[in-house]
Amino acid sequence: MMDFLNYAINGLLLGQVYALLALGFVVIYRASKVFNFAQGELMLLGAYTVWSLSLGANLPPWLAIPVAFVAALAYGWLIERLFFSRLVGESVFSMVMVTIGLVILIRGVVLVIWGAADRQFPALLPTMPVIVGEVILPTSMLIGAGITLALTLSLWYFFNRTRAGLALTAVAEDPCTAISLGIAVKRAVTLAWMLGACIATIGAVILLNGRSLNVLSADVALAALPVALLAGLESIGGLMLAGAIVGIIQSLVAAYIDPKLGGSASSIVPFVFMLFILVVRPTGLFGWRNIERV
């Protein structure tokens, strides 16, 4: 029973990191109706930036992390200015295809600048676990869950209770109407991409803490895709619940089913959820349903 509790709690914490990464998807979608397939690559850029500042430039963590966030803001601004500022009002398909192109472009840039060799990501968070009775909890994941909760509450308030957040939502729903109302559409979308890049960098610091870093590290963000879809692409508050569901089930499958199958069935759990949700409830658990009157 204690083993089950350990697996479940650790799965819950892992799910909250997935929810944190999924926040990046939702923030950009709420502002532009674009599902950003390059969110993992934004995390990769943030991770290599943190590595360069911490181990390459030997900056202390208290300085390296804020500078990395400033760099992430610059990445988000540059990507939006170069690729999406000219696509305002264009079809969603066109924007999605651009994000797929970004996946290839950013990975290529990372390979050119940092190479393909594995690197040790700096341990910026404590590596010693927290032990409560017989329950062993990774400290970095605990910190990540706390950050996820704080960001979720902050972004929920931002999008639902502030003029800037409501403006972002209006831009996504109808850019032409938003422009006619005097909303700076390009500025709103730029802000969303800058937020998405910062969230990706936070996820990199938590998830890669003391671990190996390479180009394939971006693939971990794929596990956050099903979490975003399960919660609903417009839902911020539902991400923590969706992350908990996916993380706990994935952890239990890894503990009890993988050894019997001799494989890695747990790695496909998030994508089983994704397919199930897309078939049964495409809007997710808490997503908005669009009702059209004719």
The other form holds:
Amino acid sequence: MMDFLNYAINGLLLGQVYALLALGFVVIYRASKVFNFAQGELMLLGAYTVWSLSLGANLPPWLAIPVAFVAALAYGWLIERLFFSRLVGESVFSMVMVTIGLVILIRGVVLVIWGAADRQFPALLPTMPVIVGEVILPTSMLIGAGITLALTLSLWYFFNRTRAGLALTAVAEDPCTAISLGIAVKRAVTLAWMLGACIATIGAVILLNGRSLNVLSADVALAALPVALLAGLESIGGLMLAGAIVGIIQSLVAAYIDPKLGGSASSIVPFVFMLFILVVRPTGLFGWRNIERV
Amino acid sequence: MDPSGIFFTSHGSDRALVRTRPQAAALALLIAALALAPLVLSERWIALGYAMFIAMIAVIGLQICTGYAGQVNLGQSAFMGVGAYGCAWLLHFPQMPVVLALVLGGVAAAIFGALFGLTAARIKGFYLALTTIAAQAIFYFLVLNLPGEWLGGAGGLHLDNLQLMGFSLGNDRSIYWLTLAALMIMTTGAFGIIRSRHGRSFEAVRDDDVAAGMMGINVAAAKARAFLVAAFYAGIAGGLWAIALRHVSVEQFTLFNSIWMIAMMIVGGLGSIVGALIGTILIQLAREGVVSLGPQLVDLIPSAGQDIVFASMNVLLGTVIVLFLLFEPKGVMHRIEISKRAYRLWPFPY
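Please show me the structure of the same protein in the form predicted together with the partner chain, now that we have looked at it in the form predicted on its own.
Entire complex below, previous chain first.
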């Protein structure tokens, strides 16, 4: 029973980190209806920046992390300026295609600047686990869950209660109408990409804490896809619940089914679950239903 | 657009693929040149040639799914893998003839692809692309976790001593001719598909699926069919890949490969079969150029080092792809059409 509780709670915490990565998808989706396939590559940029600042430049963590966030904001701004500001009013299809092109481009940039070798990502968060009774909790995940909660609450407030956040939703709904109503569309989309890049960097710090880092680390972001879809791509508040569900399922499968199959069933369970969600309820738990007209 | 003075007297000749005698002559010359090329080219160019033909088949399938039916497909590489494993298994265990194994491998991939296309009944827009990412994950899982005797697990499957109609498939030339023949059949098939009822329904679904549904097209079935066709093409390409390399393993079929195929399609031009061919040639030549020019560049700029030169070529290719999307979303094919028209109309502007 204690084992079960251990697995479930650890799954819950892992799910919250997935929810944090999924926030990056959702923020960009809310502002432009674009599904950003390069989210994992944004995470990669953030992770390598943190690595350079803390191990390359030997900055202390309390300085390295904020500087990395500023750098991430700059990446988001640059990507929007270079690519997406030219596509305002174009079809969503071409914007999604640009994010796919960005996957190749950013991976190339990372390879040029940092090379293909494996690197040890600095352990900026404490690696000693916290032990409560018989439950063992990794500290970095615990901090991650806390950050996810704080970010979810503040982003929920931002998107649903503030003028700038509601403007983002209007921009996603119809950029041309938004322009004619006096909303600064380019500024809104820039804001979304800056937020997306910044969230990706936070995710990198928590998820890669003390682990090895290479170009393939970007694939982790795909693990956050099922979480974003279960919540519904528009929903910010639903992400934590969705993360908890996916995380717990994955962790329990890893604990009880993997040893029997002798393989890594846990790695595809989220994807199978995602297919199931998409077929049964395409809008996710809290996504918006749209009425389509010709 | 045809040059002036050419008129057709029947519907059949107006719809024909090869419409005039000069076109037929040009096509015959091209095919003859391609077929005779391995007699004069070096080993390396022959290998590049069949790698291109195989990639072209997969990209044509992607073009039908994404360029014509408008469904973003990130699973093309996984579908290729299913075809490769299917074909290799059939050649290895029941020892089937090559052609039969190829076709059945394609059918296996088509069934796998259609399973993901079927979710189109419930899902719209880009969610459909996300199910194809799941296809990639599930393909990896199945190959690596099925019992090792079935598909070889992480080590992959080996093939040797393949024969087709008495000819050994052990050398590069025969592989070249086999892939060229397959490419010609698949390209003709693709033109057939896009001019048929199904091809027209693909285009209608791409342009507006709600309107297409109102006109009586079964939208979900059309999307599933698009995935079926794409996966069949990928499966044939995968089977040829397995025969050409005489070895299959999972790491040949990654999500990143699917992204490269999308890049080839974009550079060539969305919504054009010939565009798929041209895009594949351009990107493959560029990548080959990177591989062969890389060492020379390293000699020129010794401070840069080998890794950086190779990686910066990736940046260059990535930039080119994004620039195409921003400034010429219709691809190289669109430019070719414009210049052909200008040539025919000269000296008049229109």
